[in-house]
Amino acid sequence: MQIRLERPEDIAAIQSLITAAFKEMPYGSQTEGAVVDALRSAGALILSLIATEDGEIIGHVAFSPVAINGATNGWYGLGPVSVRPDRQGRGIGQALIREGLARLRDIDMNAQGCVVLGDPGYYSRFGFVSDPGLRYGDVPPEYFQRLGFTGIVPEGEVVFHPGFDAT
């Protein structure tokens, strides 16, 4: 398996992958593909990685900036993460997330941290923790988690890019 940045010629395959990955997921909204397209169109898809095997795209992860208390301050949101249904549960999503977080930590990106909305049992393996100082709407705090890259962790309401409102 190889992980690399998306290329323009990958976009249709990424869209198909995202649709297939979330089709049977009970927590999926079926708008995940539209979200990624909206982020890309707005220039807010800061990091878009794909996993390939034998020339086929088998996984994708997206990262985009978030605002905390109305300010964009080097914090990013992780998601969505998509893995081809017949390849789920084999570590592809984990590899994509780890690579994405490593690239965010790169000095050139000047990232301060990352937030994610998801299963704490899954995301804790990457160092994400629930933090009552960061809030995302009415989401129970244990499902909204953060991973700080520096010692400074802001507090307040987190807002994802408007692309997440795509329908």
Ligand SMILES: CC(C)(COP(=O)(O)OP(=O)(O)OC[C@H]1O[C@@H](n2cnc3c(N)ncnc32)[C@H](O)[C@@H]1OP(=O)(O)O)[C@@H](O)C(=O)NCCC(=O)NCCS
Contents of the next structure:
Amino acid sequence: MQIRLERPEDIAAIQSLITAAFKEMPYGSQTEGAVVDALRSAGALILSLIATEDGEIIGHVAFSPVAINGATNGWYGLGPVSVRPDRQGRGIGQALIREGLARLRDIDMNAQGCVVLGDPGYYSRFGFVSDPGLRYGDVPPEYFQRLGFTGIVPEGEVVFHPGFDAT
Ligand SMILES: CC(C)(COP(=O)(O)OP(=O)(O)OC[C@H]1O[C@@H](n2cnc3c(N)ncnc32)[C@H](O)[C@@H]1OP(=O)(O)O)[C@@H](O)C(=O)NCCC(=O)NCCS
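Please give the other form, namely the form predicted in complex with this ligand, since only the form predicted on its own has been shown so far.
Following is the full complex, with the preceding chain placed first.
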């Protein structure tokens, strides 16, 4: 398995992968692929990594800037993250996320941290924690987590990029 940045010729396969990964998920909205396209079109897909095996795309993770209290200030959102159904549970998602978090800090020397909306049991292994000071709408706090890179964590309301409103 290899991890690398997406290339233009990967875009259609990334779409198919995301659709397949979220298809059976009760919390999936079937808009996850459109979100990634919208982020890319808006220039907000700050980091898009794929995992490949024998030349096939089997995993993908996206990162985009988030706003806290209306300002983008070095915080990013992780997601969506997708692993092909027949390859799930083999560490590919974890490898993509760890690589992405490391690369975020290379891309933005002033990166402050990352937030994620999802299962806390999965994301806590990367150091994500629930923080009552950092809120995301009406989402129960345990499902919204943050990972600070610097020790300085702002308080306030987090807003994902408008690309997440893609339908
Ligand atoms: C979630 C997902 C990206 C994880 O990637 P993966 O390669 O399958 O998972 P990994 O092998 O890295 O990690 C395995 C661990 O994750 C857990 N896990 C797998 N899918 C999970 C899910 N949907 N929610 C929570 N935990 C999950 C496994 O139980 C396992 O836990 P353990 O290590 O404590 O035994 C992948 O399963 C996927 O694409 N799911 C469908 C899309 C999705 O739900 N994306 C995330 C939305 S927040």
